[in-house]
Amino acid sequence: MMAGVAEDEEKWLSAGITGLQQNAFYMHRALDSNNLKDALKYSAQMLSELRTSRLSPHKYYELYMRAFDELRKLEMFFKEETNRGCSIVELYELVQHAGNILPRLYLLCTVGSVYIRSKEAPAKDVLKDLIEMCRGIQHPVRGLFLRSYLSQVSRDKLPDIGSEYEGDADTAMDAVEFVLQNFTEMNKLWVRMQHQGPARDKEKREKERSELRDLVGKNLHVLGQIEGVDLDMYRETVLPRVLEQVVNCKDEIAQYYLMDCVIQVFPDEYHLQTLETLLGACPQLQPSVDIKTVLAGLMERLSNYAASSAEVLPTFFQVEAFAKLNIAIGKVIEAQDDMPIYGAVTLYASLLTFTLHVHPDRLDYVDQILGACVKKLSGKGKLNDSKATKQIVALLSAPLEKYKDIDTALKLSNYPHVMEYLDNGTNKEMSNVIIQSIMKNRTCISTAEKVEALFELIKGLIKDIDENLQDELDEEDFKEEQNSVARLIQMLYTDDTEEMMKIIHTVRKHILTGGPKRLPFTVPPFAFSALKLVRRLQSQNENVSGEEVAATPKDIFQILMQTIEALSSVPAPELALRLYLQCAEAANDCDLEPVAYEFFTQAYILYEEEISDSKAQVTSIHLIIGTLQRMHAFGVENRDTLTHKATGYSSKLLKKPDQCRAVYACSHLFWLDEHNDMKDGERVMLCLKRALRIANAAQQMANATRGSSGSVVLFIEILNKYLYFYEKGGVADYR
């Protein structure tokens, strides 16, 4: 059926061309040989092939097109013919005996315009005369193409001011109300559109609209460029002129296009000082009108003007523009019940767009808005909406990138507010944009206070609100987003121990709550910036010993053994021993010695019954000797029975060569160069000879096993240790 139409109209047209061309022939030969009263009659003929309601307004376009590039030559002959001494305004009155209404309208326009050029009347009685003589074409595209013929012909003739064509004192208005007038026919013509034909095509209809909306949108761009349209003028006549003619068509298609182009066309500064008028449209125009994009992109060319120069700022303040677009977006949004909610949030957020450009400093409107989008989300629990969890996203990432704060963020009540209403995946994004906020800008997060603040508002990162969304997540996404919140218990710093204390415990409050899944990310970032503050703490009680200071070194080592014991829920044994060799060293260097021990003891407990590969208890003896080697702060007693231990688990490790190598490092915990009470020779030769006795059963063993006499590489290396202590003196009595 469509096909059908389709090569129907395919046919009218190019019978409508033919029909053009012919007659177009015949009058350019007319032409050629001057004679006006054929011209008139072929001319008159080709024209009313426009008179044909078969096109569709894209296919009528072309045919209008080449009847357009002949009237243009026909306008040069009258032109010529003029210069030749032909009265016009007998020219004007011949044209007005065609036949039909239509042809004689378009040569009156054609003649119209020669006859404003030659001066002989004053263009604005020329003007009204066509617009009135205009009003006897009612069909919608014809009388649409006529008339953005007549703004085509008449454009460059406007009596306006400077203009050639100027009149008496009231030449800009003259040139204003016929620009009006044409196009609130043009308006009128356009919206009868919409309601001819059967409803089963409505949505052809207003596909066929779309295509002519730029005819009827060309008369504002007209007068915005007429120079004599001042801002009294345009306050008090132009803007309340074409605002009426929007909010009274009642058309959702022609209110939408034409307070676009309102806001496009005129300046900047002409918004701002009507920004009252403008705004007190939007809430009269018809429910289904996309207004969040009409109002989105006035307030985006405000907030450029806004930024364009300093020198624009004190209009803003001076005419409220803030408050005024505030209430409008209230009312806009309250006579739309069934506005959806992100395009209540796409308004919110063009106005915090606005306001982070106009009012930098006002923290307070920053905060209104969120709260007025609080209060528009309210009851709606958690949204699904792409769309509007999107606007929210660029709502809130809005004041980090104008501020580059964090801290500017947390003064605003209503921020997290407006985060709960995000689904759980995009609350995890955006915390994550607050993250990399702080990474980028280097904010440091100094109080305990604000600490607490933060991790409410990321408590999407520290802890499973949905159980089951963890299970779906993504682990590279995962380990990102947890190497995240590493780096930022980094961040936080402060130079004041006692503060730096309250923001230790908060921390651990909060990661403590972060699952089995976290801890091995968050436990770990959190120890060494607690073992940092422990070292500041060492400093400080040399430097004022005697005084009472509010933590201790004690307190922030009790905090880590009760931290990195949650380690074994996890279950992470291996982490866990070296956060406690870790600790051990720190207590070490602070002369803890019971707090030292206890930290070795519970290494040992793990390596005894969590840790079980045979490679894990490789790296985690050695780990163990390489810490104890270092220990000084341990008595004889509490030093021989971690060493005992520590030669013990060595002898026990699974494979003969991994026995071998452990128990000649321990050789080391019996020989310290820095301390002359630490060096045994004889338990040193002790330790080698032991492990020689192992290299001879590994040797042996391979030798039954596979018929070789093995590698020689753990005597080398048993070899080189002997070589070592003897330089040192410690097997020199004993070889």
Contents of the next structure:
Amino acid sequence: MMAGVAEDEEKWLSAGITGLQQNAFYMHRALDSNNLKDALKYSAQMLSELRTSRLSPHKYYELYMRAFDELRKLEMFFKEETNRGCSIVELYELVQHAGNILPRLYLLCTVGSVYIRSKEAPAKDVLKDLIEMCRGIQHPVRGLFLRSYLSQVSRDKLPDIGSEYEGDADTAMDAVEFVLQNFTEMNKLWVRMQHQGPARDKEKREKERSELRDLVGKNLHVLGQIEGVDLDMYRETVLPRVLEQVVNCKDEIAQYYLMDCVIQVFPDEYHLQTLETLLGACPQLQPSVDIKTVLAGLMERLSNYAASSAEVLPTFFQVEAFAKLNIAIGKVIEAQDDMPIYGAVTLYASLLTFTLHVHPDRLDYVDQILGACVKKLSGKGKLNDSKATKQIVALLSAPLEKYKDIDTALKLSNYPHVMEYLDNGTNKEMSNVIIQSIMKNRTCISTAEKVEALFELIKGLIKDIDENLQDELDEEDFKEEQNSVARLIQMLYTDDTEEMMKIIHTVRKHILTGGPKRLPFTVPPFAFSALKLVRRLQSQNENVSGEEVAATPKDIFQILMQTIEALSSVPAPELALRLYLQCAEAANDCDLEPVAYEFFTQAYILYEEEISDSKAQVTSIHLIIGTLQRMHAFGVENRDTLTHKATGYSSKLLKKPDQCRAVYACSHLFWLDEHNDMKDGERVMLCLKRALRIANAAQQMANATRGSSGSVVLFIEILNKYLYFYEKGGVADYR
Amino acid sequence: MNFIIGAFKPACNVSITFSDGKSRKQVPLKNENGQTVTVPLFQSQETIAGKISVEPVSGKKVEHNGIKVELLGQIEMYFDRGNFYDFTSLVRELDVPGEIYERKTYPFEFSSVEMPYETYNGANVRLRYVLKVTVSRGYAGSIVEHQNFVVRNYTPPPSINNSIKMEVGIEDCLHIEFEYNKGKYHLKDVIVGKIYFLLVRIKLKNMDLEIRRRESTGSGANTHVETETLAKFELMDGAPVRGESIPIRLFLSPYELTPTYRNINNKFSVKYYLNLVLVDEEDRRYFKQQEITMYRLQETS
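Any chance you could show the form predicted together with the partner chain after that form predicted on its own?
Full complex below, order starting with the chain above.
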């Protein structure tokens, strides 16, 4: 069916073109022989092809363009004819003898153009006559094309200021009046199209209308190019008249397109100066008009304008651009009841961008916008509209990008409120964006207060917001996001130890809410961050001793102890063990023997109670040995206890080779190079001998089970140790 | 030259020349057999003068019972073709009976002739003026020569010339108000006006302005009316909405119009009407006809 229509249309078009070309041929012949009468006759016949109602605007345009080309030739002929002495006034009358109105008016416009150029009458009068006569075409498509032709032939002949057709004092006004009138009439025709024809063709009609919109919009372009339109005239005449037409036509398509046109066509500074008028029209538009795009366009233009040069900024302040836009947006949202949430958010996002460009120093504006946004969102619960969510992310990201500083965002009291309306997934995404922004800009968050605010912001990452709603985030993503949280913890830093202490308290409070899944990621960075502070305090103590400090390493170790304990609930014993050992070492450096001992105790308990996997045991025991070896804070007694335990664990490992290796590693526990009172050669020998025994046993076992003598690697390793201690002088005496 | 043809030739040539023939305006006129000839133009109260020459065919003498010239104003009804009713008849005797041997010229003059009616070629009636020269001969039949001329009478612009303004409509369907700037137009005039749509509930397609000529002939029961549409001028294309006003500007010069003739010698009348026609999408026509008076204005050129 549709294909049939299209086919028919193609046929009609080609028939029209044929008819047009035929008459154009005769017209050319008449032109060549200077036969005015025939020229008029055939040109009228040629133009009669444009009387068709069968073509869609698209096809009609094709026909029109051909006629247009022919009319250019005819215009040339008319011009020559007047040069030859034919009176232009007579010619102007002569073409009006045509019986059919459409050809008559095309010819009239063509002669009218020559008439103006001849300057025998003021351009204003001719134009006025032409535009008046064009009322005869009430058919929308034909009328639009005719008036578009009129606009085309007259645009270089307007009585504009500085033009050769300039008239008396009000000349620019005459030019404006002409274009405005043509615009108004064309818009009426264009809007009328919507209401003609059967309702079921609505979609098709809308498509056709959008094909025609540029014909209407062209008038606004012409207006924009009239030299005589200065700010005053724009404010007093042009804009009010255009807006009046736009508002009164009550047509969705027209209002959207024309508002956009107005914004694009006229200069930025005019918009700035007439912001109130322009914005005043917005709430009056039909509720279905996509006003957010229009306003977003306006704000984008103004933002770019503001960005283009610093000189224009004072004007923005002077006209209170922000306040006006803010009020207008509020009104529009109020007026358009069924505007989707995402529309409102888009508006706010645009306004925010505008504000960031124009008033980068006015954080209160930004907060105000966010506040308005919260108000709009309130009572709606979490958003599930993906478009709206996207806009909110844009809205929230904008300040981050602009200020490159999370500090600023943290000052915005409404920022977290807006975030609350995001669904969990997006909330996390947004949190990630925030973290990345921090990382990218290497911003240190340096007060506990800010840390508190920040954690409030990104709480989506810190804890499960909704226990029931376990999101099916895959492991990979979860790791990713927790890793970034871990990185973030490293960024929470200040040189002020006191403040840093507070930060540590705050961080701890938050990460402990994270639940077993998050703790393994968040505790280590926290622990290291805390240990860093310990070391700083340590070095400070050395420098300024005696001063009373609020934060002591002891306190920190206490906190650490409690925090690491939390890991046992995960459970992550190996991790906890490592952290205990780290802490122990730090405590050792601070010469806090009891603390270090306590950490070791905790580590041993973990080893005994939680670490049952033999491989993990091997790793752990080596860690314990390594750490213990470096401990110098312990007294003999404590040290004995611990080393004794360690050797004990070593010999209880499951596999003989592991046993052997652990045992010979234990030998180091009795030999500290830099501490002479800890060089116990005897016990070193004991260890090594024991290792040797185990190695022998291992080999025998291997012989027994596999029938081969097995590897000698262990012996070589033990030999290595012997050599080491021999060199150090630890074993020589007892050989 | 050709004797056979020459044998049927009249015995003499009669020719009529006007004294101001060179300077007088000539206008085209369609004669009986459809040919267009150019003839001199007169108006009422003008003196019609000239010369008539009678020239016998070489070497022959022409006997006659007298020569006369008549100025006739005639009306011919086409249902009674060939029968002329003379409403004006003037005679000048040119010569007493006698013989003519060689070319002889007679001056003539009808001074200040009353010619109240204009030459008119209509659908059913014709009004003409003619100069008729008769060389009367007894047995051989008279030699008659005709010379047509055209009469046009000019009227000064009317002192009162009101516009035509009217509101018409079909209830709840279509209401329009139209206005023509005058009620009386001269032949080269321009009709200017506008149509204002007060209510449009039908889907209009276009609107035309027609000029119609109503020629009525005869009288009483025998009245015959013939209406012709002389002009069909499209005013509007497409469907207007309420509040639209459509301009009218119609130049009358391209059309062959005559002044309005009212009751010419009780034989015929010619009247003009403007007919505003609106056509809807189903090709239904809605129209309103208004009489206008046409008059001939003295051309200044």
